[in-house]
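A single chain comes next, written as structure tokens; it is the form predicted alone.
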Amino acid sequence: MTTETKSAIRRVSPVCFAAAPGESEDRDGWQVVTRYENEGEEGPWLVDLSHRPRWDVQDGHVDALRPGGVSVPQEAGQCRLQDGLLINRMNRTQAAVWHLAGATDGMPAEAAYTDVGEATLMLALFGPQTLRICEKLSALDLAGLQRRPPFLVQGPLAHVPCQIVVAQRNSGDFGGGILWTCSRGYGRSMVHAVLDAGREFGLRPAGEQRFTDWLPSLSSD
């Protein structure tokens, strides 16, 4: 495939917020929303991620791959975030690796690798009160589990199976964060239902610069 067609190739996100985009941008054929109109300042925020890069690892000797350079985690449930790449341990065999900085120099040539951004959605949430709209959402103890973030839960959200990393914890006003993925066919339910939860709370769409924004202060293996 060329250059020139490449860049002829035209992504669409599973993800579609009913919000008035501020400032967009086009890249890798993704059109990005970096801020809608009246995000607000305070929280909370719901953010697409979808055109960030996602593979998923399988091998019988997961333990020994890098991806990008950083070691899988040893345990299911554990994960290791560093310089912006996000890696969940799933079982015995399966990893996922999560590009959250959105820089990658290519998938690796090995079999265990294969490329499941398009088949997936990916959303952020984060902010205040986040943890009391999972509970909205959820059966799973997303803020009982005494765990340090970031980890990684397999489960239900919104009645959908997600891959779901509680990314952050604050306890004071129940805030923190998550991030998840799941099959790109629910990406309108999963948004309705996350935004019905939320507006109690004030939660409402943002661009991706406020995720950006957020990253740094996740905690890092």
Second form
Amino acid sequence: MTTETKSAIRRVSPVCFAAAPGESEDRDGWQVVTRYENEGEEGPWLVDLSHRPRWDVQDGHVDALRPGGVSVPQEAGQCRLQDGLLINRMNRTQAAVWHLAGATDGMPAEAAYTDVGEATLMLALFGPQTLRICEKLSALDLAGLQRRPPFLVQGPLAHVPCQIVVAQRNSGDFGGGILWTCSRGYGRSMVHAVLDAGREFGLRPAGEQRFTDWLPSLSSD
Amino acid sequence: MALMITCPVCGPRNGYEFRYGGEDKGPRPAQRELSPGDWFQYVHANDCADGIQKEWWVHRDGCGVWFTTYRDTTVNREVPPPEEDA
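Mind sharing the form predicted in complex with the partner chain? What's above is the form predicted alone.
In what comes next, the whole complex appears, and the chain from above leads the way.
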């Protein structure tokens, strides 16, 4: 089933899965797959979120800004999730704003904001065994037992510099969920590496609906 | 043991995440009346200390921040600042 709304601009995700789309829709110029065939019911899943709006915020007084009405976390590495809006504090002067729920009232007019949605890709990996897959992809301590999700780690995943948010960590089954962004040029290689690492755990590409269903289970800071 | 570097933003990380940025030679010399010889010394001449030296590093695969730290070149380990610089 395909539904369409008119858009003047065609946007192409840098991420491409070798899976058959079950349902898709045209949204603001993006062809968004909401469900793939053979996603499976157990997970883990890998979801392309490159169409979700993302802003970079840089300002000497970034603490004073309130993107989407949400305050910026005080310290680097901290995240704040509220009403589907995730804000990651990167350093003294910079934060990233990810619209996980998709909705945005438009970017604020201040010069501090830059739309980076078309410069980067965004992926979500979640479900059982997620942290085991992560251990194959990175030497970073994404299990981060000393920290409570959501938290930000800036470092290499599959040897690619990424902003990684550990959004959920389950006790017992190494399950949980991470979201990450990196330069869009790495799209095909990144997906290939992640799916290859996750094959032994049953990792499959999934449509946006899986993520939408999972999002309410995330706790805030 | 692999080199570990402490990023001021991200904390201790594997040295492979960083790129070396050269010795810390202090502030850039004033442009006015700067001789070619002095500029050459600032840009190209290095102390290559046999021991602890202050260096620039960039967290290339992480947050991207540039910072200085101290490294003992004889054992290739990051070390605390010497007392006179602490």
